[in-house]
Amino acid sequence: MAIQTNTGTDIKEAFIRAFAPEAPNGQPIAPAVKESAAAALQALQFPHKKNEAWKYTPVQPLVSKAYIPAEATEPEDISPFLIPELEADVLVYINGKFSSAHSQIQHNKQLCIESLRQLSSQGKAVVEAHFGKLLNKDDIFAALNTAYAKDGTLVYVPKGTVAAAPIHIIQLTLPGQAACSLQHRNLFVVEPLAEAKVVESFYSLSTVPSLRNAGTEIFVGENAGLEYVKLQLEQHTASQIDHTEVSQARHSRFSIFTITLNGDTVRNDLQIHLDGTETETHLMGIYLLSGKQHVDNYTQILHKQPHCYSNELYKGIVADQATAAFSGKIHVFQQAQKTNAFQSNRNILLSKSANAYTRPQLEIYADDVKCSHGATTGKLEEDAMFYLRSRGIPEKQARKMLIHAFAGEVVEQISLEAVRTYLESLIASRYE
């Protein structure tokens, strides 16, 4: 299928127009913040190769396609996108718009779980207090999302409340006949002494190209906890630019799992602010790439207070002509004494044409810290393969076992058993 592209000076205007068919004023979601972001877009430009944050991901081919806004539509059945055995409240978004017909909230009546276009008075107050406070205003894609996202999810967990069940957000892309653009916005606010678990999964139902521009802001209060699992499972023609920014108060716990099994060009931009003392943070990622996929994980952990702990582990398996990129930065401010921070990126290349670029970084201004980072890239371990083959295990099965074990180090840390089982089956079927 031939993809039309924009050329010349109209690229930026055409790109923004595809995400902004309506003017930002009059939007139900924090209109003043949206108008400010729309105005800021005029001075912002697309990143280029000299921009260190985008060094490994060429933006021009992605933004020069002629996108049109995704049309409103409804699938007949969403059961294929539910996670088996996962008892959860379910919110379904189709082309970025909330579908009440396919959504069901029955376990967490004590929480405020709402579409950003259908806010209650409580929801409006939470949005007014938090919307636009974190997401990077100097990034053109984040500003675009702030200015023009029409819908998304609010998850508000009141003080002292433990969610009775996980919240599962299902994002479905249903392109029409032409390449389409869509976006959504999430806001998760977990008050002090509260806890919740959120799973967000992405699927596309067509091989027509699409681009999703996503934005998520997360606030984890004092002594609160949040586990967030992000499953990127779209078609090989679906691209995504995802910005997630997190603020942690003292004694809080936050874990995020970014699992990328499908997609065309995927860029995950994650920034975590450890704004309180004695916080605990876990960043885990898996990417299994094939064909000509390109996945770029760009993370920043900002240790701003003393006695905090962060642990980051990203693992990738790259086949065919696919490309993986990882840039992870741990920034320890001068006042953040007694920081413990660890970062690791490990890659396995399954073909001579596969590529993995890795750039772990430490920037430390405190003198009493324990920090480390490392990266490895290589083939499947030959000794382990020989050991399995020597015991009568066929090569294909031995390879599958080693890949399962490699990815399992991340999967096994997800607390939801149903999600672990689901992911294990997806990974196993990938290498049948």
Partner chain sequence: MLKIDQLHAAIEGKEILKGFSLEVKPGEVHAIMGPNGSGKSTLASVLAGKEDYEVTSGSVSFNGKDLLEMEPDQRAGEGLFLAFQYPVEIPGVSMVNFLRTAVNAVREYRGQEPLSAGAFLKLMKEKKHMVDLDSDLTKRSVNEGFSGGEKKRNEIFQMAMLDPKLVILDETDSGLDIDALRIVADAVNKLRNEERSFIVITHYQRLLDYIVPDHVHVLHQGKIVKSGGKELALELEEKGYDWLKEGALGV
The other form holds:
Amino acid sequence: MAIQTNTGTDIKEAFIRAFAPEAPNGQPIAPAVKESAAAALQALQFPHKKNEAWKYTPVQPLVSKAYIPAEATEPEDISPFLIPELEADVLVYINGKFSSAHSQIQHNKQLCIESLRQLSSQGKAVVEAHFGKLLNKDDIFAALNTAYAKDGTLVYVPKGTVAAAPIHIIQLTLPGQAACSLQHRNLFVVEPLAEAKVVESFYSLSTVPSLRNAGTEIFVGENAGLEYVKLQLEQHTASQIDHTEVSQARHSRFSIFTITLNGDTVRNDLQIHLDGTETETHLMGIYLLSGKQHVDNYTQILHKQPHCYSNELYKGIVADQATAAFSGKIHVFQQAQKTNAFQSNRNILLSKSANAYTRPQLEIYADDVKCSHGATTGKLEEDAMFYLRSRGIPEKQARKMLIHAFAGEVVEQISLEAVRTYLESLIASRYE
Amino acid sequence: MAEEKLLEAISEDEKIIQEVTGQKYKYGFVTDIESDKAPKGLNEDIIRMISAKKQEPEFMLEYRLRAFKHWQKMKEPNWAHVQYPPIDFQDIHYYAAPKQKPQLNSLDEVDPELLKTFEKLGIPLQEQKMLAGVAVDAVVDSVSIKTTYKEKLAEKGIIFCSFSEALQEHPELVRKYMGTVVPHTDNFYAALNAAVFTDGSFVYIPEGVRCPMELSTYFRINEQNTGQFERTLIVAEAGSYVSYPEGCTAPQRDENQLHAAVVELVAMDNAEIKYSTVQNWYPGDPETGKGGIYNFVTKRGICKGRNSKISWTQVETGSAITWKYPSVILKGDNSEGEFYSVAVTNGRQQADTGTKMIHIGKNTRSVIISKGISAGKSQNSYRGLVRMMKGAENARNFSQCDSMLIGNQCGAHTFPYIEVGNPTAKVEHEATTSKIGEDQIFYCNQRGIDTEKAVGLIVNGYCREVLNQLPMEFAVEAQKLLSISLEGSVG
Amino acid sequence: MLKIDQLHAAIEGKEILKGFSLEVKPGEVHAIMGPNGSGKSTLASVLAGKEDYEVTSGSVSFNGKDLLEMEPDQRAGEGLFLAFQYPVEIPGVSMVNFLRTAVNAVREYRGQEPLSAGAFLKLMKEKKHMVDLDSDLTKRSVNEGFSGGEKKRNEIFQMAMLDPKLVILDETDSGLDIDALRIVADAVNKLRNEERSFIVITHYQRLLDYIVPDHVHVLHQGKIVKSGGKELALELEEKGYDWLKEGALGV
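One more: the block was the form predicted alone; return the form predicted together with the partner chain.
The complete assembly is shown below, putting the previous chain first.
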């Protein structure tokens, strides 16, 4: 099936139309914020390749495709997308639309876990108070999402509540007739002294290209904790542009795992604001690429207050003609004394035509801080490989072991055992 | 179990800390041995006298005279970040030897006064220390007193003797290598040394031999107004290995003493030389800086052969002025150079130290780890050159230069020079400057550890990477010195 | 055990404690709560002997001795332990080395023989188990690269090692998730006995569900404005501290 391409000045207009079939007014949530984002969109442009933030990911090929909004197809059996042994509240979205038939929310009675299309009055109040406060209109994709995303997940954890079970969000893309566009928007609000864990996994069954423009806003309250695992497991036809923005209050803890095992072009924009003192943040990532995949992780951590700790570790394996880019900005504001920030990006290239770009950026305006960054790019350890093989382990098996060990440093930090096991099996079969 | 190992090390730490008590320079005493000394001043006659006294071969005298002529044309260097009054080179005795010419077979025959001195210094010259595997060539005022374990080394064909002895017994080896790494034209002090050096050590490790013990030399400066001009030459033939720790202590004196040593190392194919120094000469009066040693040393090694390795480790706590850049010329392909350094300055001390790594061969690698600690009113500079020559394909260097400040009247400076002439070469440089934290000391205090111990603990932790490179006994002494030299610098 | 009388203390000329009085008897647990800037952490620092703080008047006696006359390490020797709000990193110094030095320094002060390597390791193993500390942490440098939660647990581990008489927990619960909080509270409860006293400084009433205090005090503008039993903490949790500002205090 041939995919249409837009050209000329109407690229942006066509693109917006594909993602925004309806006007922003008449939306169920935060109409004022949405309308102002829609207005802002008019003035925003697609990032040019000279734009530093998009240096390693060409936008043009991605946005010039003629997309049509994905249709809400009748859902099929979703059991292949469940994570074995994971006792969780499950929310299923088919082509961006919530499917209540497949979703099951039974464990967390004290929490408010809802689709943005079906908000309760409590949910509505939370959305009104938080929607668009972080992720708004500085970036064309974020603005588009804010203005026009119609569905997604609200997770609200009330003060002092420890979630009884993790929340698993499944985002499923089903086949369409032409290149399709999707959007969703999440809002996670964890109130003071509350704790929760969210897993979001992405799958696609489509053979035609798709582009998902995702947005997630997260508020972690005082002394609260949130762990968020994002599993990008879509097919090689699926592209994604994701914006995740987080605000952490004093004494809070936040861990995010961005795992990209598949997909076409994936761009993950992650921005974390440390708005209170003594916070703890872990930013972890794994990407295992092959074919012509292109994955760009663009992360920023803003140390605005003293005594905060952040630890960032992204590890990737790049095969064939795939490209991995990692940018990690650590911005330490002047008053953020006693900051402790670590960053590390490790790449293994499995072929000569694979590419890995690493760009650590440390911007430090305080004088009593401890920041470090490290980056390596290399081949799979030949010595170790040889050693294993000399002990009779076949090459394929040896490679599997080494990849497992390499990714293990990140995987073992995930607290949910079922997710760890699931991920380990996916990683093990990744280069078969 | 790793923790038990850690504990062993700790018990050592503890001993050290307990020993650290007196505030005064511990090694400040003068041994009373009569000297046979040359008149003050420097001219051709003095050089002839030195050479004659030592019954040197003719080539040596010629070499000395050549060096002297060259030296007379040279100017004292002034680019280092140090300040001192001009030195009157005619006001120095260039030769002194203990009067009792010793030809000794056992310790009993050694001048008891000298033995006492050694004991105070804690030099492991006693039998039990020897059994611990340390062969000691103790040098007091330029003349070798005793060489131990010579026979055992001789069995393996290893030559370890004083430089004078080497000139008598192995003139061809000395002639072949001396001045090939540090030519007499190299710099002002190297030229002076070449002209007037009185003694030192000579080591030759034959092909394929792994030296079975640490070879140590203890230096002291004893005679008033005596310049000390040591000369050390170590040659490691193909496939050989040697570890050479050198330690120094000097008694307290009122007048500045000049020390201008030259050390040359030569490593052939697959050979490795590990040279460690603990330097603890009198740093001068903490208030006025008066009386300290001037330590102007030229140390250089050449990795001549393929896959050869030279490693310098130094702990510099003494001297009023230190001017020292142990360097490695990486000539052989795949050769490796290392420089691990701790330099502590307190009181009025000034140190300008660092290294040079000259990469000539392919795939040559070098590592520089430098830890500077400045306290009191001292000045501490790191000066390092990394040069990648045109042929240094895929050469690599990693440098890390950390400075720690104690108090706010001292200075820490870093002068890295990086010259890259080959596009495939890779040079990495990291530098940090930090202040010893009052909050760190308070944290230790709150756990019951007093301030003096706390400083020792923190400083030793900071220097850990370098101290780990030292031979075991040396590491203990080095830790001790770190604590001693920083006494009274905090709170 | 501890008697603080009309304590006034200042930092950089600014008075923070303005007539603070408190008596702690052996075996008691006192919780101190209060809004930001009320002087909670200053109190901890002054008791431990941090130099930046100047005691302008008042007295503190600890087991009959004048605490304020002592150096910080002497106070530790006497049995005062402070679990720091911001534990300090000491690069290159292993936890084992640090603790051994500390334990033996404190033992020396108390006239006890130093612990042999074997006895020390045994003690460490026992206490590590007690606070559920990852055995890897003791091999690392003191607090270096520890996450917030690891640092706090490390403080509790040190407390267990040093056998103190009076423990001050300065916001040890801040930044801990519920599991880590339980571990910390368990360790404290195990160490609670008739001799040992605790001063628990906290923002969050939740900690006091696990470490049940004998007394709760509200600190405001440098002195205690209200004292009560554990129910006072619940009341504070509900009402916040705004009522303090209205000045309607029943002091």
